[in-house]
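Just one chain follows, in the form predicted alone, and it is written as structure tokens.
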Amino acid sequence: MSTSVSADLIVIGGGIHGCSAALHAAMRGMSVVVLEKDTVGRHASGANAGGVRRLRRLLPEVPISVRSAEIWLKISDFLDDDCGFRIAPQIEVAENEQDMEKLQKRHAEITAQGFQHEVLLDRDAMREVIPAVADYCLGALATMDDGYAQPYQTTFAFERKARRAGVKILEHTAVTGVHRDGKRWQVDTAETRFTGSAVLNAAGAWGGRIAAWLREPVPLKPFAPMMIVTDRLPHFCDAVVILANRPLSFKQMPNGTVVIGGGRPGYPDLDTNGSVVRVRQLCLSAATAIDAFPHMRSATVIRTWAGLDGIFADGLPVIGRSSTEENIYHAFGFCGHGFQMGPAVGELMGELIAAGTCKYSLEPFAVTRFKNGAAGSAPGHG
């Protein structure tokens, strides 16, 4: 092992998430190192639908959520690219009259926590915005200033624009051990030791196996959600479709293609770093998107995947402090859908990093909230 690198912060993970929160701790003045076992965005942060979503997020993520759509807005004057982001309503379909009820309840819900960002939509609202949906469907529930970007693109963003803050981004290079050495950290690679003051894990699908070499065990599960690319089609759909009762995800690109996806899952493997598609699922996709849109019966798949990401039951990620050590911070476990989020997590990762606080509540994404089975399933979307 060579001589070791020193740095104040070292990330482990070179998604967006840790890409973001290196950049933000680079702003702040400290010197950072990101460790990424494969290549930059290799992962859920370049294999994701690229959503920008505050659409029924979760309600600990509401905040978070909404001050990221604040900087997606202004993306290409933070990121000096525009990471393809185009501003599109995110609207989720009532197929029945309990689907109905379900979205009136939700509502009622997140007004209730004085956010305003979603709406009601009655059928011929709903028409207005999306006239090829199926004419059975009820109504939605609605953001009408959400949108989508392309993920690569994103984290590449990151990515540069965390090296020109002087931010070292090394690939290829796999964490194999993590341990103190009086005040500072010890982070080992096959060929170099990295010190540092403090350690981010932002390890992704990997994240919860560099949370128990801290002893912090936590059930992270693998997770392999599937995409579909069709061919081009001509132009129908300005907005980005979900179901309120059936998994889907549903936009066309401006090229024409459509993307479906919705998070059935593929066959995830961390140990051969990979992940399979699952044909019979796809087709449950393909079979929902043409319920809900009937001339996609036409369109011909062109290509499919699985992502690999960590999915924990209650559909929240770890954000925030280590609970065992000093100076050990988490971000990982996204649940399929921490893209949007990805600007204004590595913020608060930043600020909590360097100035020892932040402005958000990160008591329902502690580490410790597994214990004695403290977290319970999901409720609806993530």
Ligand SMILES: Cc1cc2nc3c(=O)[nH]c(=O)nc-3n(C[C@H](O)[C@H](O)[C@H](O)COP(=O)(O)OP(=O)(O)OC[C@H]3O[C@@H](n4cnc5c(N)ncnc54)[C@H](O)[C@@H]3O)c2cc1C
The other form holds:
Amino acid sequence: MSTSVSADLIVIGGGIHGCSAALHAAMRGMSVVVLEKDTVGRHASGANAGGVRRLRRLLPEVPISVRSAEIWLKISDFLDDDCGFRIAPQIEVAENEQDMEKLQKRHAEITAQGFQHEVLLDRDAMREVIPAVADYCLGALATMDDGYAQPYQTTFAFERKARRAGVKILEHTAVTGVHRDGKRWQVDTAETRFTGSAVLNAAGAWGGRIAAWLREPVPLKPFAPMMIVTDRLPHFCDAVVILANRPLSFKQMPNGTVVIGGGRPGYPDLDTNGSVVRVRQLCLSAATAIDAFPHMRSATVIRTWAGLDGIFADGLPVIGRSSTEENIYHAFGFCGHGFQMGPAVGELMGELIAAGTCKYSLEPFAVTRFKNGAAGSAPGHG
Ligand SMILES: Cc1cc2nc3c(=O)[nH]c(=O)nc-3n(C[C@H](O)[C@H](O)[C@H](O)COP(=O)(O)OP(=O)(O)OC[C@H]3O[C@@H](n4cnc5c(N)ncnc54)[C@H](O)[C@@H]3O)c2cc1C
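One more: the block was the form predicted alone; return the form predicted together with the ligand.
The complete assembly is shown below, putting the previous chain first.
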């Protein structure tokens, strides 16, 4: 191993969360190194559906997601790149009365928390937003100014801005161990030992392995959400559509292709970096899309893939300080919906690490919440 390289903060993982946090820490004057075992954006942050959605967030995530939405609306000014971001409605469709009741209940719940961004739409109002939706659909819950963006373009924009702020980003550099050396941390790779005052675990689906090295094991499971892209269709949809009770996320891109996801899982494999699609599950996704938009029956599938993210049973990521070690921080396990949150989680991690303060309640995201099987199950993801 060659001589050590020193920095204030060492970030493990070059996804959107690692790059965003590195940028914010550097903007606060820290020297920062990001270590990425593959290439920046190679995993979830480059392979996702690009949905920028506050809609249907679990309540503990809402304040951070709302802050992220503010940053997304000005993303061009912040990153000098538009990230392919387009403002569009996100709309959650009720397929039956039970779904409608669920959406009404959710609307009451989030409004009672003081958030106004989700609006209930009756059948006619829903059809104004998505005229091509199937006749049997009854209404919807929507956020009118969420949207979608290009995943790689966004992650690379964070990377570029971080480099310009002085962050050193090293690709093909896998971290193999993290050890305390007095008040500092040693972060080992095959060729070099890095030393830092602080370390951030932003290792995505692999974040649980890093946490286990630090004596705080978590029940993070690998998760391989799948995507389908169709050929170009005449323009018919401006919104990003999800269903209240079946896995579907659905959007038509400006070039006419339709991107279909929603969280049906393929086969993940953390050891080979791989994820393989499950054709039967993909067929279910396609069938759901056809139910909701019957004219999709004539579309041709041109591409499919599965990505890799980490998922917890309660649907929330781990964000915050280590419970066992000083100056170790975590931001991983975003459960299939962490792309939208990248801008604000990076901002809050930068503040937490550089200034020691945080304006959000991070307790629901604590790494300790799994002790004694305490963290429960989530209503869905994607
Ligand atoms: C198919 C799919 C669709 C999705 N759709 C959406 C969506 O529409 N909207 C939304 O908000 N979210 C969506 N998500 C979720 C979102 O993409 C992720 O939650 C988010 O990108 C996670 O970012 P990250 O930086 O934590 O992880 P990653 O992007 O996975 O980055 C973690 C990085 O850490 C690196 N790493 C791991 N271990 C080590 C090590 N030992 N040494 C060095 N580097 C290491 C990995 O190589 C990886 O590059 C989707 C995810 C997928 C897979």
